[in-house]
Every structure is written in C-alpha cells, then in structure tokens.
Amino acid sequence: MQYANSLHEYRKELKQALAHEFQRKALENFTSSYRKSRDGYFADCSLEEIIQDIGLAKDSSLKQFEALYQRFKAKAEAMGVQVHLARNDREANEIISEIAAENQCRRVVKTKSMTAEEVKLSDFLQEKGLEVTECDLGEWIIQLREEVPSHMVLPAIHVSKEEVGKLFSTVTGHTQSTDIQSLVKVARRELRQKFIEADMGISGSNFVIAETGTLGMVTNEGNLRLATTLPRVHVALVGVDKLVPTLKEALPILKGLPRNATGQSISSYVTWITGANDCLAAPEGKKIMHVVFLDNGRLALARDPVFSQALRCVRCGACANVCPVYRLVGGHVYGHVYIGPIGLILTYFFHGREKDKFLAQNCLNCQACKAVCVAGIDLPRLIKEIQAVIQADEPRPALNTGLATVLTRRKLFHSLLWSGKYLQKPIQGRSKYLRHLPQFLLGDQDFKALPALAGKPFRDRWEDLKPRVTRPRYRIAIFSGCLQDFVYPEHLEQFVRLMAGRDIAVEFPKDQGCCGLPVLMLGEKEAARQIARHNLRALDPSQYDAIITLCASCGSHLKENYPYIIGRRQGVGVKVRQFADKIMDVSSFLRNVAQLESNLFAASGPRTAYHAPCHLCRGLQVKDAPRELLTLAGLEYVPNPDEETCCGLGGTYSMKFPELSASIVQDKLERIEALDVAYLVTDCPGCVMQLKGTVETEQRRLTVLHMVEALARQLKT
C-alpha cells in the first residue's frame, strides 16, 4: 500500500477521496442507519455492563498472554492441532507458507481476517506460487479490484453495484446485471467451485479460549464454515490479543460485537472449533489443523501502561462508523491496514511511524469513537498520546513551536492579542469579520468568515461588570478561555447579566490563561502540562463553589485532561482533582444551580435548533440541561438527529485539514437549514466561530448564537 510522504501529499489524497461522490453517499447512508440500528439492538441489554465486562475480560487476559498461549497450546495439541507463535509478520507468513508446502497445497480459500491483512498474507502466498481466493463477498470484490479493505467489517462499502456488475462481467466473461441478488448468485456460483478445489482454508478468529483450546468465529456469510470444513488443511491466523481464559470471558464479546459492528443482536453464524475434526479429504480422515498466533508487538504492547488498552479492540469497526472524518473520505485514506480511530493507534505499532505520522494528525477529538467503543477504549486520549510519541521523533513544525512558546507565556500571549486588535485593521474593514487572511496565515480558511478580535477584551471590561453581592449563596469563578475573553466577550457579559439578582458572587481571576487544549492536540504534551499548572495556580479551587466555563472544549479539557497530564505529584495531584471536580459548564450551572425561572423570559420565541458541542455531550456527558434551558426560555426547540454530530472545527484541526473541516460544517448546516429554524444555538465559542463564520460566508438564513446569547435575547427586561 502506498502512503503519503508529506502532509501536503496526504491532503491531496484526502481531496481526491472527498470527490468520490458514491463513496460519500454510501458512507453517509450507512453511518446514519447504523446509529439507529445499533441503538435498537442495545435497548434490550445494559450497554454499560457489556462495556465493563469486555474491558475487564480483555484487561485481565492481556496481563497473561504468554500463560494463556501455553495453556491453549497444550490443550489444542492434545486434540491434534499444531500451534505456532510468530514473532512478526514475516514469521507468520513463512510458517503458513511452509504448512502449504508440507501438505502440497496449491489452492487456498481465505476468509476475512484483519490479522491476515496486517501481515499481507495473500500477497506473500501468491508470490510463492499459490492461488489465493478471498471468499468473503466484499473481500473477493476488492481482491478482484486489487485494492485493500476500506472498512474492517464492510470492506467493499465504497464500491457501487454498477462497478460490481462490470467487474463480475469481466470475471465471468458474460454481461451481468446490477441487481444485487443476481450479483450475489454470481459470486456464490464462482466461489463454490473454489471451495471444492481448495487444499487449504485460512481463517482468523474473534476469540480463542485457552481452557478448552477453542476458536470462536462470528460471521454473516457461510463462507467461513465452507473454508474451515471442505479443504483438508485449515490454518487459523490470530493475534495473541484474541486469547481469553474461558468461555465466560468470550461471551460478553459475543454479546457486544454483533450489536456494535452491524446492529444485530447476534450474527448469522457463530462457529466454534475445538480440535482437529473429521475430514474425509484428509489422508488419515482427520483435518490437518494449525493455529498460528501473531505477536508483531502485541506482547510488548500489553505491558505498556498507556497503550495496552488498545488491545481490548474487538474489531467491530464502530469507531469508524461514527467518525466524521471516515464518513467523508473512507478507509483508504483514513487508515493503513486498520482503519478509523483505532487504526490511527495500531498503525504506529504494527506498521511504523512513517505510515502513521500524518494519519495520527487526522483526528477532530470529537470523542464519538470513545462513546461508541464497546470495549471502553479511550481512543481520543490514545490518539493524542500517539501524536506526542510521533512528534518526539520528528522536527517540530513551526505551528507547534510557535503555539507552545506563546501559550506557555500568559503575559506574552495576552499582549499579542491586545496588539492584534490594531494589527488586524488593514484586513478587517467595518464588519466584525476579517475580510481575508494572507495565504501563509490560514489562507485555506476562506470557507468561513473569521471573527476579528474584540476592541476591548472581557478582562478589561470586568471591573465595570463585576456584580456586587454582599451575602452570596455561591461563589463562582469564570474560566473564560481565549475566544470568549478576546473575541466574544459579549458571551461572558450576557452570562454576568443572567446572574443579576441571584445572590451569586462571580469572580474573574485575571492571571488565568489558555486552557492548553490546542497544544495538546498538536502533541505538545509538556507545553500542555505547563499551562495546566499555571491555571491551577491562577484559580485555586478551594476559593470557589464552582468554576464555570462557557466553552465546552475548555471545560472538558480542564475536567478530563488536567488530572491526567499533571499526574499524581504529591500535593498537586490532590489539588488538580479538586480543581477538576469544581468545573461546570454554563448550561448545567444555569439550569441546576442558578435555577433560572421561566417567568424571566418571554412566553414564546423563534424555532430553534441545537448543536451539541462534542466536548459537552461526550466529554462532560451533559445532555439534558441545554435543551431544557431552551424550552424554559420560551424558544421553540426543534430536535434533530444530527445534534451531536461534530461541526468540524476541532481547534487546530481546521488549520491542518480545512477541506474536511469545510465539508463537515457545510453538510451539517444543510441538514439544519432544512428544519426551517431561525436560531441555531450551541454552548461553545469554537462551534460558534465555525458555524457562524460559515453561515456568514454562504449567506444562509440562520442566526447562530451561544446559549447565553439566546437566553439573554429572551429576557423580558
């Protein structure tokens, strides 16, 4: 597989994928229907329990892979199975090639296996002169097209029925229709002969039970059973991470995998193979059976305190199904072998830094993958860690160096922002937006109008705005974030207005700086740590009942990441935990603590849609408060299924991948505009900038507001 040699080259590949109209439509249709079917099939069970059970089972197993391997080996070999351990891809391929040679195998049928894709087994065997046929329908299609899978579960999702019809016409020598059922019959007819003629069948395995020497396989096509029964030789190639002690640990995987992969309560076929079975085609009437376990870094990965949880992956592909980036461009440019968010992590360990260094940057940090992972893997955090690891081995880009230098020096940063209001005048004009930016400075951001810096930041307005409360019920601090301090100070002003007469003392510690999320997203972990320590000193949590943020991204970062990046240093670890516990988003505070009353607001208001910031609905797990506030304030709230779909900003992501950022926000706005609403409300200034700036550029009839702006508009006085 080819891979990009530069970020510029990788962006060219992304642009080509964006232009693949059928793929985009197919992925959009699939990912939309997937969410509904998945939710339906998890309705009859506890998703939280399944996630916990799979996580515990996999974590327990990865601590004892070597022992489980020896246990399986002893049990399986007592039943006539030969068991091998391959240290790397080359060893795995050579072992299987030798098995073929020893048994005079010339024709091979192979079922779908990501592990086999990982080691490029088919290519290796074909170079040795063997005829290898992929017998999964999707895999056979992409084999004939000389491609690699674009999805772990649906490898040919990017191929239209018209393209398949032409392909099958070429293969069979007869014109084929584009009717899907007819094409399936063609595949069945062509492949059936391959099963009959095959000397060897190759499979993977979804879980391997050490106690009984059993392979467990989950499929939706009958080809696996044909491939593992008809040929006289069966070879199973599996990663050592598929080992579990007993059936008890395998059953949660069996319960969660089909639901999360394809939205089924159980797959069409669940196959268990224990020992070498009877086989009339074999010389002694017994199947010649081998199990090849692949290490390829897994044993070392299992001992890593941070990345070991990546081995929980059950290969359901759900993280790709909900990923906004995958939805746009597909797996051929959003993965190497393993696609989607989990691929951004595994590619580094299984295929190296060069193949992952641009892929790993292509993450919005929207956390959709974490929310859908049935194994409970914290995928966004691991992706950020991979970025940091890769960055440590690379020359630091100018963007990284510049941001890390500036953001870790609060006074320098704020001085630059103060100066910026004068420097921006030649490109601002008379509006609140910048007319244009020089090409060398975010020139690709022209899909949205970028806001100008405010003439007077919030920190310079604070003394005139500060409420005077003599006997407060609560004492709170505002964490402003950069955007609302220097770009959207009106958001903070409206919040202070909403606090009027509520006996709540509001403080604004002026030594606070940037939250640090932008540098963490660039892999600058040490800079993020320095910023966190500074803010911890600036806002002592013991002085406040709550620390309120009007930025969901800041709030999620302060609450989730600060304890993680600062660590457990004596004293500081306790203080940062206290700090994180005091963080509260503005909607939750206004609804549940300040308890705004409906009589403060007008009885009715415009039709209003809501955009849930990723870091609010998934990071902070806040769902109900914003929607309840809209109704409380008299706005006609109009729900929509895309409320929790990312707007495409992703902080610095929009700078690196503007084409994807633009496509995501434009698609979202089209769907919202179809609701015939006047307002689009959100809880994050970054989302406001992305949505409002795009609305301005495209002149859409939609008013984008921060939650506090929408509430303030509805106030009676």
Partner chain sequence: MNRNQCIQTFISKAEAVSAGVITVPHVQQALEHVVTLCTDKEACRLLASGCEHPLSQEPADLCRLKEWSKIIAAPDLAAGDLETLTNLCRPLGIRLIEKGLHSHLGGLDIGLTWARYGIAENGTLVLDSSREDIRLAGMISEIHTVLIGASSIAATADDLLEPLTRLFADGPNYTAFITGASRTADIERVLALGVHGPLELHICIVQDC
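Owing to the predicted nature of the structure, the values given are computational and were not obtained by experimental measurement. What we label the rigid core is the largest C-alpha set whose atoms superpose within 1.5 Å from one form to the other. Positions refer to the first chain, counted from 1. First, how it differs from the form predicted together with its partner chain.
- After superposition on the rigid core, the Cα of Arg671 moves by less than 2 Å between these two forms.
- Residue displacement note: Arg38 has its CA displaced by at least 2 Å between these two forms (rigid core superposed).
Form predicted on its own already given; the form predicted together with its partner chain follows:
Keep in mind that what follows is only the chain, not its partners or any molecules around it.
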C-alpha cells in the first residue's frame, strides 16, 4: 500500500523493506527458482502463440463489450442469475452489500480476488456488520494479520511459518507447531467450519463466457469449490475485462495463466459455473446467484490508444517474479493493491495519481517484465508513459529542464563536458575516479566510485586512430554514445584496434550527440524527439553498411525507440526505419560480420563471467554472440543463472533510488564473486560504470571489462 507523501518518505519505506530479512530471503529463493525454471514451463506448447491468442482475445473482447455483456446477461438471466454492472468501486460494494441484506446474510466466505481487493470489498462489508472470512489459505493468513496481499499469486510470501504458527495459536487458543503440513491441516479444519456457517460465498472469475453465460475460475486449494457450493448465495465480482465471446477465447488464458504463474500446465481445479445450480441450503433448492461486473474506468481505458493493453493482464504475477526491484522489497512497498510492474500502471487508473506518484518512478526499465508477460503487454513502455502523464501535472523538476536544455544542444553539451575535465581536477586526484566529492553532492551515491571524465575524449583522438583502408569490403560508422566518447574512450580505441587489417572502413561522424535515452527516461519526450532527429541527420544510413555501437543502451534506444518516437512524422518514417535497420551492437558485429577468427587470440585465458545488459539481451534480443566471442577469444566462460538480471543502474534510476540500485549491484557481485572468476565482462559502458565503480568501492577481486577490452587483452599481438 502507498502512504508516502514525498519521495523521501517512500524511500524510507523502501529502506525498511530492504531490512526485512525473512522477506528478502524468501523472495530471493522464490524469484531465483522462478527464473531458472520459467522457460521450461512452456516446453510443451508455443509461448508465442499463447501470447498472441491472449492479446487478440482480450483486445477484441473489450471492443465489443456492450454486445457481449447483453449476450451474457440474457443467457445468465435465463438460468436464474441476476447480472449487474457497477460503474465504480463504491457502486460494486453497495450492490453486493444490498444482496447480502436482501438475503439476510450474516456470514461471508470470500475467495481470492484481485478485483475485490481493488474495491476493498471486505472492508466495506465488515463495516456493514457482516463477518467476512478469507478462505484461501494465504489470504486468510494476511487477513488475520490485517494486511494486504504482497503478491498476486502468493499473497503471504512475506510471512514465515513461525509467524503463521503464532497466528494460528491465537485463533485456536492452543499452541501450534511450526510444521507447515500441520498448519495447513489446522487451517483446513478451522475454515471448514466457516464454509458450513456461511450464508454467502464471494468469488472473482478469471474468464466469463458470453455465449454460454459461464464463469471460469482457476484455483488450487479447492476453497472456491466449497465457497460456491455450500452457502445459499453466490456473488461473483468480475472486471469487465474478463468477458470473452466463447470458450475458445478462454482456453489460451487457461494455458498461459497457470504455467506463467506457478509452472503448472493447469491448476488443480478449474471451475465452470453456468447459471444457478442445485443448492440444498437455499430455500428453493437453487443457488441465489449474482454476477457483478465492475467497470471502474476499464471501459474508458479500453479506448485509450496507449494504455488499453494493460487490460490484457491475466493476473499471473510473473512480472513481479522477475523484477529486480520486487525481489528486494516485496509487494507491500512495490505496489498499492496491484503489485509489481503491472501495479505501477494499474495503480494510477484504479487508485489514483497520488498513490502512484512515487511508485511509478520505481522502475529500472530493465525490460525483464516485458520478456515474461504472457499477455504481451509492453510493461516498461507503459510505465514510462505513466511517468510522463504524472509528470505533466507537476512542476518540471530542475534535472529535467537542465538535461533537456543541454542535451538538445550538442555543441553546448560537448563544451560543458570539455570544461568538466578541468573542473574535476581538484576532486579527481591522480586516479580514474572522482575521489574527493563532497558528501552533500554524493549523498547516498557513495556505494560506487564515479569515474572521472577522460583527459581526451574519443572525438579528439579520432584523427590519429582512424584506420586507412583503400579498398573496403564493408563500411561502418561508430555511434559512440556520451559515456564512451567522454569517459571510456579506451573501449572505442580497442574496438578500432580489433578492426585493423580487416578491410573494413570505419567512420566517426562528428556531429552525433547523445542518443537521447536519458531525457526519454525522465519523461522529456519532445527533447528526445529533437535529439533523435539531430542524430538522424548526423548519421545518414545510406552512407554505411552498418552503424555500430558499443553501448547496448544507445543501441536499443536507436533501434527500438527512434522509430516509435519520430517514425510517424511525414518523410521521417522511412529514414528512421533504414537507420534503425543498420544499428548493430558490437558483439554481433564482431562475431557475425567481422567474423573474428580464434587464431587471433591466446588459446586460454582467465575464468570469466558475463553480465548481459538489459538493453542487449532483451532490448536488442542479442544472446549468443557475446558468449560465443568469449569462448572464441580463449576465455574460460563460466555461465551463471543471474547473467540477465539488471545491474541496478537504470540510467537516472540509481540517482533516484540509490539504496535499491546499491542492493541490486551488491547482490549481483556477491553471487559472481562466488563463481571464483577473474573477469566480469559486459557489453555496455553503463553497466561497466555501475559494476566497476562498486567493485572499486568494495575492493572486490574482480576485473570488470567491456567486451572489446576483454577481447583486446586476449589478442596475441
């Protein structure tokens, strides 16, 4: 839940969550085992097909909601069900509380439902004097603790068995053990009584079928079956996004949801309820049944050109499972009611701007969530868009104004950097790091040593380095990016060295500037567009066979975002597409185009771990080339399951949330050091800065290298 009134307060809550030892350990175990096994969950079916089918089913159903709703209503009413449409949370709660009053219900058993959490149904009913018991085990535990779920599928993942033991001791009035199997059986018996006493069962629904008037529910414990069978009244509260035309559209969701959530090819139970069934407890032997559809902004959201895809969500929780931020702090601070990456988006729409204001900023943009979303939602992009929407209502932060002003003026920016290298002298000392930064400037950034600007940027070294090729077989341009131009020019130098004698003409068009990603990350869209158009002029794609970048972040921004942000402009669309098509990361280029031969390199080398930059492995979808290069260059590549986890930099993220950025990179380095490797190699200067700076501060025995540096070290000559 979000209570913070300022970013400072929110950061305090995050720090407390970081200090919650049990939760950290539990999440660490859970998320690493999830990451390890997740691909296997789809071994027996086509994930691409499922993603496509769910997307299509959800998108097309919402477009025809009115017709589907009428169809469902007619069918369900013919079988004795009363159907309601609640425009908002208040209305839904009132409808359900009136149903309870009409039928003299006093006791309610409720199954797990995010929609009911969304409208805070239990609180509302309890205020009306009803006794509400959550009958899913995890939900019951958190109800007894007076908390909200910290995960959509595992609501009590933050609670230890010792705490459950204590809780159940209070409930039963007898001391309980901490044996999990026994605790589960105690809950079974305690809750069985609640099912028997209840007058009303409340459920959600995972898919609602218009054609037959059917509710479909995916569960494991069997509580929903009892809750929809024993009490005389059944109320289902369902979001309007759950309605699909026929069973055919529901089946892909049934394939994708349990696999992505828990790795089950299907859950223990799938319950299909059509109409009011037999119920011996009901006065006429027939269940009193109501279906309440909840709009709460969904129908308007469905018409939004950008955000409508958020409604494809099937609530599997996978986006949280792979999120490096969730992994550290859990769902209570990383969400409001809806948690994890999808929560950063939905909170704005369902619970308001104030609740999402700081939460929405807590994203590394590492794209891990996008890669596992079974509904194909482009979560990182939607989070960016939400940030921009929220920011539009705020006074523009000084950082934004400053960066947007400077980065859109290439010459001004570069002359500032040029003078920066003199200004930094007093704090630099003789090292490559900024040693003596005053504490008030550094603040919580002190977990990593910040690199100093290079004495001579790459652009000033270029004339001396430029290879002279008379008959090139291939012509490339370097897009340097700011970090490598001004901080790590040695990366580019090593790259040029690797090009020697390969008949490849290399050019460095000097009018290029920053790629623009930092301003886009801050939500400054117009500045990002201006910069993109500038670079498109500076590097004409028709002059080169490929445009190579050694920075995965620049590469992914140039290739993926440029067409998106400026592609719709007349006359620019074609050019930007051609530009994007020629962008290539350095590893793919060296491996597949330049085709470096293994005899250039020493036959053996140190043990080496690899860190896959988010923008390379997920942004550009490059996975094999860098790993193959390491082996080809004679390095002893040591794989690790954590390779594709973000380093915690996230551009300006590490400035906003330094505690989290620090924890992410420290955990990562801890695990890598345990592999007993000498080198840690990566493909992005941003990652190099984060990893190398932290290694420096913590004095770890690891050498962090950019790919080209590692390759250059292995060269025979």
